[in-house]
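Heads up, the chain below is alone and in the form predicted alone; it's given as structure tokens.
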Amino acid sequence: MLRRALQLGLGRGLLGRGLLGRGLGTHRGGSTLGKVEGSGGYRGSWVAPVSSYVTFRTRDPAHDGKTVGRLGEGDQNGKVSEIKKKIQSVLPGGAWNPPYDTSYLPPEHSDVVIVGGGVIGLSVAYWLKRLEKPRGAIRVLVVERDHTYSQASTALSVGGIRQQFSVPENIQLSLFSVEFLRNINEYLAVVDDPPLDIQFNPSGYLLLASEKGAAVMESNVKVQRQEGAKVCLMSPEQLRNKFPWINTEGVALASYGMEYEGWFDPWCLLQGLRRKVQSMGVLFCHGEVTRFVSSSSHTETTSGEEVTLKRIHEVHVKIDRSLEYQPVECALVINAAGAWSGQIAELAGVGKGPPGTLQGTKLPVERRKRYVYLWHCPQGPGLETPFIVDASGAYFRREGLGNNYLGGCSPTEEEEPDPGNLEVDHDFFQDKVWPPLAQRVPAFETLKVRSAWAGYYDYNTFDQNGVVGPHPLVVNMYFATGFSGHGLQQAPAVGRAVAEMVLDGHFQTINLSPFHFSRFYLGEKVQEHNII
């Protein structure tokens, strides 16, 4: 019966999920005041300290015999003034000045805690605040452990956006997001701050298929057109006419995005979202979530199957570069931790149950390392170059105006590198990336690699698609993760979808029900064929 309920989408009602559980508008608790100590030794009531003044006189004829100062007077007056200020802060109506700085700590209470301050987490925060009614109704906290974003998937991305997917929901997500990006200052403008320049380059995506993949490409393009994407199919001859620098050997068919595809500046989007949500009142904390405090209850389905429901009440945040941690009471948690979201799910008890049960079903998202190489080629393709994805899996795009190019290739399962570090394997370029690119673009025979870096995919090992929406048993944990390389380009739409689910209890703009967590238990893959 549980399986049947999940298939019918009745899991939320069956398991008795509340919208925000403990309700919105939680308030901050009071603070404990410490003792006020003065130079006279404060013991509960203030007594003026004994004077230690020493009178001195001057021999100046103009002031002969007159007292002009007392040694220690200025210092003593300063101490008395400080004591008075401390006492005044304790008296009713006085301003409270804490004895030490606590601004780096997260708040003690937040309605929503978002774990992960990358572009997905920030987008969720943005849409929660934009769609909240009334304004200021929801307190949102974003926890990010890498405040420099040095390992963030967003900052290390090549910044592509396309509609050439095989799953309708992915196409819809990208169509929504490209509209957001093209009108970014209508969404993310901040008063008195300069407008954002996302540097959107609408040069399109060009996907190449061999004879073996031509039929799948035709099928995919049919779906893309049905969803409103403007994509055309090109024969090898048409390909040569439009892009004469391409060697079409081995190419049976190509698909070309004629509108709303290309690439943009990921860092600009990240900083723009961060700036905007701060102006909307979203709180930030540099720290790491190390524990969830939750309560459990047991219930049975109509078939007699027992399930355990959990509700998170408190998030423990370990402060960056410190042994301190701060408990944050909350009503709801958003897991937007990207490549680390599987670990966050485990902290909440996700997957800790008998194998083959819903309770024992893990979040199948793990870190996968991907390399990006930057090279220079004086005779390389010009300004009309699209984002090209070869049938071999190798890809590249232009970077700026100086005949520089970015590219790479996803490894096979057997070639997956160790994700424990972000070191670059330069042999991978020599062996796996350069040969197919030089074969496809002969000018690349003379390229010179200038730099390289590595980043992480939040890789969904089940079907390479996102996980969006609530967990069926941890009733106030929601997911926005597992996009396997296309999270950046879909972030604006995913953020809105999660906010709609939190605020309204269901998706409105785009129905992302196929991306619910329960599909892992049911074994229902939403297989995306166009993963780059």
The other form holds:
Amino acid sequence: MLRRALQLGLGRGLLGRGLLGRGLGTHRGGSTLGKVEGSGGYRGSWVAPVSSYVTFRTRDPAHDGKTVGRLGEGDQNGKVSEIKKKIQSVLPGGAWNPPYDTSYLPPEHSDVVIVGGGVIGLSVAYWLKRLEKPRGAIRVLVVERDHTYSQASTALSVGGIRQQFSVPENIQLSLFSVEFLRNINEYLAVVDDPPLDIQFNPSGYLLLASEKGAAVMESNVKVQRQEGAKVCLMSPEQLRNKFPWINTEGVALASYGMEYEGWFDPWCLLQGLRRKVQSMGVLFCHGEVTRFVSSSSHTETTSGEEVTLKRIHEVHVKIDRSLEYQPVECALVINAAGAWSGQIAELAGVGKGPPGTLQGTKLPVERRKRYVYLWHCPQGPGLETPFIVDASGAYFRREGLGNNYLGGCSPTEEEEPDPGNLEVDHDFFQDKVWPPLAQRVPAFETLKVRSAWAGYYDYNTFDQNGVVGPHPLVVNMYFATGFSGHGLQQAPAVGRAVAEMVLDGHFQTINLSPFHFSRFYLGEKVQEHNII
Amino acid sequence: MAAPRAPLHLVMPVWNRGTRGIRGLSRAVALEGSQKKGRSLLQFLADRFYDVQALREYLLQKQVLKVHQKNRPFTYIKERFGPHAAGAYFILKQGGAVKFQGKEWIRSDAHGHFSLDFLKFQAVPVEAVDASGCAINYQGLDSLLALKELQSLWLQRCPHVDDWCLGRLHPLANSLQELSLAGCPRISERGLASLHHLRNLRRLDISDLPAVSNPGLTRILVEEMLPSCQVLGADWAQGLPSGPEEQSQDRASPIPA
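Shown: the form predicted alone; wanted: the form predicted together with its partner chain:
Below, the chain from earlier opens the complete complex, with every other chain and molecule after it.
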């Protein structure tokens, strides 16, 4: 054991060549540390390995057992005590004091690294920990760049949840998520912490359709009812009876969600997930992913084509406000970075290839800025106001008890604002949001904007629906992003789906195979007709 | 980690001792603030041993499962005797009272026993349900919603009736004329907003709701929402400043970030 320690103390360079071991074997007269001080002559002292190395290499019988003079007489004591101290600190029981505190660094190894600590990332972490067998089997690390969530879509979201989608998988995701929210204190209960109150308003969504969209709305409602959502269709006459403050001019049909639809507080859900996930043992790191270290292997497909599969081995996490980074060895990476998922995918090498091939298919998720305005209208609609989405795309909902309303509108492709910052354009409200809303609700002709903010959509430019599942070529990167504005309302269900994919290899409860990455290459759009 | 100090409680106080009895959760909500003293041995152990933590989590789950068990559907009775009988059986089993059309109130006695005569009247609809203090939750409402001719529903002091349940009451819109939600600790103004479906409601009691943030204003808004309904609730003058020294409540909702 002492000899091993000596090898360590003397550095790896010598060891690497493998000569030291043999050198030690050949030196004369036992060498012990005890012989260092005050020993006359170098023969048999622990410095011998250096000399035997030299001896071994040159095989010069004249130098056998003697030093070459590399270590002069005078240096000997100083170097000796230095190296002795180093060895003693490395041996078990020695005090290894690293020069600074490293507790802010992520661990060196982690089974799963989740890039992004928003509601989707935390939901995946929660379900991974909940569905793992046995308990404590998987080590999960969540890397989040901004612990204040100042730009995260979750925190800036309006918080609506609905089942009125046209794609059946979206409806199922939303249904499970709403049940999760209803039972949130059973799922996210932490012993000794107060129960969560997500402040759910069960007021429902009211989608209005003009003549053109009426047929699509009817078929959508049929699909929704089949999946189990409680939606009813209303004619303009019924609308006027129920909500007399609506101007039904131009409305041909309306669909109203009676149950399980409404809005809630997304920050509460985020904090609840964070608290629970920390109690389950997920590690958090305040840092940014800057690099993936991966390896490639070439294989042939069944049709004989050459294909390059990549596997990520390390994630380099750069610590905030520092140049320091930590390479985290991982088995899986989950891309839940929301509006920044495109950049993370590029880092991993997704989309590096000739366009038109699978290697060249980028992740089509980009940041899009959306505005939300809060206004006060003293004569506005009352407590029964649902979340109204007009046929023109403008939407609003009641906020609180004081006649305040939140609303906005999705801009058309040409009017897309620059997503570089989160500055609000108030002219957009004047030109694009107010006129359709004032036309729909005449009381809104007199209103006063109290405040406004902007947030990002992780907008999927291909078909405005999420991307869930592994990448076909980068085999250990999983996506859970691209939800284009309805990520919050699908987060619990998507988290469970990704956890099932990771732990079992296939989806078990909700089948999200239509949301696989390969649809971007194959061109199969899963178009959602009701994007707000 | 500065854990809140609490007396010796096996599980979180809100779920534990407070939920027994009629005043259940409403009492527990008031007491919660005073529980933060004395670091308990169990909490100390739970922080250090996975077994103790698992035990506490299990006990918490048991509380929850108990409520679920009480709200299970009685499908056999529903198939055999009809939805009205099944609903009545459900309420009586929980400890409430039922009134069939043209008959007297049927109540369970102190031991939870009741006569099963009502199973004979198969087509007679249930007219009124008194579920005061019962542990009805979202699941249990299934049995109540099948009572299509229910006119009067009293859910006073039910500890598990919350906003989600109120969003579920719309199938009773045609017949329901009287609804009482007094004293329910989990109902807030957000759930009350979904009562506008109940067009035939004539009497609504929303007094004494601790989770409603602004009782006076809420009452006014509910009155506006249901014009033909008499709303019993907090006095609208409550919360108005009585003198220059009293701070008036901020009526407008806080602006979200």
